[in-house]
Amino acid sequence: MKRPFIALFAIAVCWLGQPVFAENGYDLWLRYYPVKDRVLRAQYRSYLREIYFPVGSDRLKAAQTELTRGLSGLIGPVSQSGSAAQSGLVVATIDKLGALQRSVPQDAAKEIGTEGFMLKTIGQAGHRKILLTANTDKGILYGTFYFLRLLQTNRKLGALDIREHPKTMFRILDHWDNPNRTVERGYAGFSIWNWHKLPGYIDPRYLDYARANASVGINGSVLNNVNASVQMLTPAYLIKAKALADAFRPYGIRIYLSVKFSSPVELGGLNTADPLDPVVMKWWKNKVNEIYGYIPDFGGFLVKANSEGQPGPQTYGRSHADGANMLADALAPHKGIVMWRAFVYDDKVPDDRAKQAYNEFKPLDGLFKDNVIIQVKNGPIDFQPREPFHPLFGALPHTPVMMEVQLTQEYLGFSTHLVYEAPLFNECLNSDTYMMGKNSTVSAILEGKYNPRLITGMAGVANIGTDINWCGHPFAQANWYSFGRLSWDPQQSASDIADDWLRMTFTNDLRFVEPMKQEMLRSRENTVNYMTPLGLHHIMSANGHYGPGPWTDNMARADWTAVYYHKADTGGIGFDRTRSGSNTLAQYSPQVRARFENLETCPDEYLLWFHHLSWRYKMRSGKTLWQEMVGHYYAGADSVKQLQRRWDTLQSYVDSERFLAVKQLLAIQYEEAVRWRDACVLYFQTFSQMPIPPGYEKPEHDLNYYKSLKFPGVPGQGIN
């Protein structure tokens, strides 16, 4: 972490055009390096020499401090004015604008709501100035970061007319962090929460974490793992959670806790956790009241129940609605919410695990309390490199639903692979469920367009740890960033978000931005190609989900194995989810079912997700399925080599420290992509009994070699 005086000295020297040291990535996308374009810098200074920004609340102070920090880095020192009339930038809530209130259109206040803001270039007394206003302090905070983003990405200020407000209510990072500071599925070091030093020591990293979240509109943080420890509900830890809540509050972030459903037994000494037992209800109400005594704006609970061995209401013959509503009743007087995960499956192995969540939750539609929101993974299995959208999107019209995505790359190469996940998120968000006819997209459902009375939200499993660059891979920061942007507005494009992130994180030079944006946008598809092409899924090694393991067949449950999902045999490969197989497609709308069930219309990307096909099946390309699969595996590995070459050509645009870090990680990624390619091609060849087509290099080792590989110490092992 940079010391303040070093950072200021660095900025001063940068103004002379000579950076004194390489960057380590700690500053994320909030670097605030000087604007190089002289014309733009002159325009910015003409508007921003004097700023009117009256403060009162801690949140406004945080916004003003950020604005001063940002402008000082971007264009040099600015001065605070005591007069709105004399200032080039006026920042104030609408009720504090005075005579400038007439510059705010009558419908603006209602449109931007409690978290939105307005940015407008206005004329006054022959001079042009910029007005940043909102209904609340939180809107001013978000507007401040948005305004700084305009400068960071070299946007012109002469004709601003922007109204922004979040399209979802709850935009939350889920930390899978444990009290001992390990992180389940965490690949960037240990937990940033140093519980031992809390509550007495507030690490500056906590404040920078809050700043980064606020900059992209994230307004909530679940502090602990969904496989929850009852320890988090003890007074000793509630005091520590309070300290974090106090630190985050100026940045508009509420904290939440994951809770174990059996807490009344394990912590409270009761003999049952039955949600319909009055004693259990009372225990939870008392515990909730205790929490709000420490944290008056506590957000609520995240619950994983009756899944992967976790206790839940079904343990007592009750439904998910019974369990969620009991907690919701305890939280309701304090305006807290329950986020109840739909990632469930019981002790009995079903004919298709992809059906489990729908089967359990569809019958409960409309039975949940208003402050319960069902947290549904983007796909029906488990954060795979590619999945179709979850059938619960569109199946619960009377129940609040929030989408859960995974920023930490559990199945996407951990923090050693460059994979920009926003295209994956877009793919799900833009999917048409046909819930209310054509264009009933997942994003529209998440925004509450079809039932405005429902609460809305998105959740992202955090990829943050103690690595100096936060996420382990410099480009993994883009997944944190893009989640925030998409949870604010699920209809934003991955391309636009990547463009902004590259400019803010590296440089505005288009000779760097354009080629790297294209590489980022291709990176997820490239990874799918060398891992799970054509709809294959869940063929990772069982040992931490690291590396290939399509041969895995010896787990405690069949649906923990790879062979359960790819079903390769001499006759073909793929999971038949049509009416002739598990009939999972019956869980989707007739339009979606018809598209995926018909081989003429099923996209190649989902072919083996929904169909079991012969190795000699003729693809659209004219190749056999076997030839097509081999081609994808080789193209995927080759794409990483091409990315390495592209990165090498961009060295002059990147600081030496981050350039070398990415270069080394790309070398690891290429080695692992080749391992994926060779292991999978050799394994599936034992079933296809067909040669690797001519023109492709032969694998360096035989199949037994790849099966024998062990990787002790793989980070992030455990269940999720």
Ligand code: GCW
Given for the second form:
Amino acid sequence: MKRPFIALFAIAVCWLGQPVFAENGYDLWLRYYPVKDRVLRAQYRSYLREIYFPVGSDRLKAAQTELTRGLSGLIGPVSQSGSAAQSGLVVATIDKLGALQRSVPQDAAKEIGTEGFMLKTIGQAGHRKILLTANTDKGILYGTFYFLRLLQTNRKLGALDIREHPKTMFRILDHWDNPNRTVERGYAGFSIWNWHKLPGYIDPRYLDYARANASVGINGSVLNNVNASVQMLTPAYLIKAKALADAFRPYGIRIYLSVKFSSPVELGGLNTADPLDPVVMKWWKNKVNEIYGYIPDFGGFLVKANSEGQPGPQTYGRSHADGANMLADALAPHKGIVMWRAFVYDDKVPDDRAKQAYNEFKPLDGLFKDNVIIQVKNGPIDFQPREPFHPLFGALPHTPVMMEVQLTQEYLGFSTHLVYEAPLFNECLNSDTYMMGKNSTVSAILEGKYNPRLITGMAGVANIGTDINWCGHPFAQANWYSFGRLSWDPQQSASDIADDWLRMTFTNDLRFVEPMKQEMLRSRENTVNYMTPLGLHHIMSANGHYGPGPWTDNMARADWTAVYYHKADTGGIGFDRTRSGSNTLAQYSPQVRARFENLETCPDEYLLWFHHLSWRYKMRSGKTLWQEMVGHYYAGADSVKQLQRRWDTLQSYVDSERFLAVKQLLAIQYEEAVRWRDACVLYFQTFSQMPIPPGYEKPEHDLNYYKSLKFPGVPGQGIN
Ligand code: GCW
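So that was the form predicted alone. Now I'd like the form predicted in complex with the named molecule, please.
Zooming out: every chain and molecule, the one shown earlier first.
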């Protein structure tokens, strides 16, 4: 092609609105393609022809660069004006607004706080302008991304009057990345941290990672696996961590490290890591001071202690509070925090693992230092496709508590299943604990409504790796995205978030957005249906957790097997957690307990989580439990078939590369869904001894076939 033709082609590509070339997903939701709607684009241009953005800190520069990049992509080049009076868009912190300060209502500055922002249309018709302001540069950064989102999702700019601020303080991605770049439970390639090339080489990907996080309000990254290697605390690695911290700082992201409780022994050569030993305390104080020497705004530590073989304070006869407080004391002078995980279970197999975290932490309420926050998984077992909310939510009124969710799909089909997790997050966040009376929902507790003195937060186990599209599945990006949005405001709906994400990631065309939104919203329930319907849980295959393994019965611990959880026998199936069983329900408020304990009110979704029932138990539908379960398994697999058909109808709205990627992944998902269905139905049939009801296709193989399948090299089993 001659040069003029290349240029013409490029212009056509840019201004047709929809990219005609393939996309690989690298741009995530930060795609700044031209606004297709001509009227809207003209409106945007009329406002934004000139923008005023005074120069300032590195953070302001990052915001300004993003705004310029975004606007020039969305509406074409804009010019920067030297005067606020001239400009259609004025972006500046309140103290730099000059005469325009008068336009900021008195209560606004207070309301938006240190991380929020205000977006407001001011002035008379003909002289309208948009004001984007904040108390801090960080607020400006978040406001910039928010403003770009308005354009990306084709919202009208007519009369903006928006005040936004995050509802939780610590909004953090937890990377389970090892120093050798394997990622525990990672399904999107290797760790994006290239330790070997750090600190000298700053991969541009680090900056794109930071931009993506800032765009949804994420303000922290734990760089390494909670099954922590002590190597991370050596000077060689601290220098590398510093390089990442420096790269992320303009984007408002602080870094944190997971630490191994026995570091003073393994790294420091001490003969104990007893948290009450003054020599141990001193060791940690020195280590913390050393870290702050490299990284002055270091965020703090994440700790997995006395859980799954990890050392901890109990190793020395001390409590979780003793351990956490010792680290907290070392971090406090620097304003660092300790995120102490409640995912604990000791070496004695309990009558019910679901009870253990509560049993260990409830007695410690109020004993933790102010800069300790207890990190509680959304459910009491382990990120299963469905769990009731964790009984610790609301049970620690005097202790900061943050929620941990898993973005990486360890139990939700790795990176081959399209599962939008925001409905799962909503389900937990919107649950009413009744611990502080009606409407004391998990989200209200996390936002600190009942104890404003406490620090607050949310953590998501990252699903990010070296795959070109970051998350392994184009739709898995939505889980990263929605986590950020929910950590900013835990009350947002999965539907609204999906709407924004689809528009930004694919197209604003409603013929695509509406059907795919419905599919996304259904996708998690579909997966529950073909994996763990009616409250079943932890029936995946052992170790690798890939595919079904309800027959797993021989592991080092009983509570690592599947049979421990489903308890199927010829009499019935399910874990009795009522007072006639493990009585786990006693850990919840009386209202929650009553609802789940009573078979009349216990939702089908949680039935076998809380009850052991006969195969002939009569369900609300009139079917027997066996028939109902089979129905869910088949409906789940069928729903993937429907999703495949739907996706095929949407080809014309999606670029060819991502269309094909999703199409192929859906085909894999279908095969795997059928395998889950057939393996589970055949296995449970050995107990129910009832036929698969007429009308359902017969499994292709017998049970022994499914049991014999081996998957060596399944991803996600990273080792240090
Ligand atoms: O879900 C389980 C995983 C482990 C993980 C553990 C945890 C990091 O299978 O791989 O370890 O949870 O959350 O600590």
